[in-house]
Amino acid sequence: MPLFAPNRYKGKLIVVEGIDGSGKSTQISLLSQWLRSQGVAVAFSEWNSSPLVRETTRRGKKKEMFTPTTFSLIHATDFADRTERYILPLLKSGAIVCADRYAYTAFARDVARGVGRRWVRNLYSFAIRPSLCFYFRVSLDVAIGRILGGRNAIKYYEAGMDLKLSRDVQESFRIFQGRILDEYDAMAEEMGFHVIDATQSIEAQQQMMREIVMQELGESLKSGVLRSQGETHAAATAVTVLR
């Protein structure tokens, strides 16, 4: 049985993941402008953005009160309501979705917080095949460095303290997202990931992903997908959708 629904529409599906620290929000970002730039129509989404459970995972987090169900759950509930409600009619127009973070985040975290592969596969079994998807990877102390560089603490739950692994918050964050890591790893061959070297510079990462980009959909972004003039309606329709 197929992990994921086939892409039966015009537009394109291009993803990055990576643990926490990987360097792929500015990678996809970039990658994201150029589309744009070579006249594609281009939309972004985000992991855990759907206004539909923003509010309750926000109140959850800060109370502290998710067990690694039921922060799969909601996590799921948040991705049904991001594809139904709009990564699904962007693709439908024709537009190329960048999404920093798709189901493969909750394969990794949700399995590494204990919870069942096979479960958290099958609860993700409605998403829609991306047509590419990049996996940045960087060592843990990469990671950490890169993290506490940006900001004054590693978050609660990003460093699986719910988990009780150490009440050091760095050595827990070492533990889970070498958790994470593993199951990425795990997956890289099986979902076919094109694996990025994330310790390489900005520049010969993003150099990368244009040429992969422009070796598996060249084609389609010539003459297959939305152009830019186009861009203003794909983005409307997904707002329309939204309301």
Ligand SMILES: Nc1ncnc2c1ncn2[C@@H]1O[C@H](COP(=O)(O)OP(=O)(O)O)[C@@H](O)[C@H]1O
Given for the second form:
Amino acid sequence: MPLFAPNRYKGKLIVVEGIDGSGKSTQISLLSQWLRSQGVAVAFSEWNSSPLVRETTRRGKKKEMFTPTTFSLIHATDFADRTERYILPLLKSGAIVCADRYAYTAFARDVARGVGRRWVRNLYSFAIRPSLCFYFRVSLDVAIGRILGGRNAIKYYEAGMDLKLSRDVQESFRIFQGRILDEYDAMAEEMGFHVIDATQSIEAQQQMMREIVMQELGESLKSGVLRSQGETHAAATAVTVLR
Ligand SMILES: Nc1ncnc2c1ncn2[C@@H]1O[C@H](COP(=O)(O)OP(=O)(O)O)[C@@H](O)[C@H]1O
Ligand SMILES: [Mg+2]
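What would the structure be for the form predicted in complex with the named molecule, given that what you showed me was the form predicted on its own?
To see the whole picture, the full complex is given below, headed by that same chain.
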């Protein structure tokens, strides 16, 4: 079974991956602003954001009802919904879709929660192959420091508390995120990630991302993808309707 479905459309899909606190959201947000400033039509898609499964996820999490397999299936449902209603139509329209986490998040996290590697990869075989995937590599200590700098409570599932790794939330979080980090590192080469040293300054990382985007997608950016004059409006309207 092939890992992903080919992207047969004009649009491009740019993905960021890495553990919590690695700086993904910061970088993809800067990159999309820059792409917009180049006159390209850009859209955004976040992990676990589909309205279809929001309520189920909320209720299931509250009552701690999820097993690793049901949790994995819920995320895949969210992903399928976003793919069909949002990502695919935007790629068809020629937009650049920036995704904050993609199927690799499930490959890393669900496996860290005990789900089979082959099973979860098979589950996502309908996903469109990204044009580019950036992996923000950072040590556990740096990531935890950044997360705890921003807020003080780590959530139950975020810490993998359901896996009973430790009764202490911070300790559980460390073990769980460590497993996820190992999975990402093991995937990096196989999946062709562009590995970014996420301990560098925000500016240095952003510069590197832009260079890679220009190298890999530069020609398409000039003429292949949807330009924003007038047309962005159409894409933006389509997105609003589709959401
Ligand atoms: N290169 C960096 N150096 C220091 N702090 C950073 C860097 N990149 C991001 N941060 C900070 O770390 C925190 C987590 O960043 P964020 O982009 O939300 O990470 P993620 O989306 O991967 O969880 C934020 O407070 C952010 O401002
Ligand atoms: Mg984020």
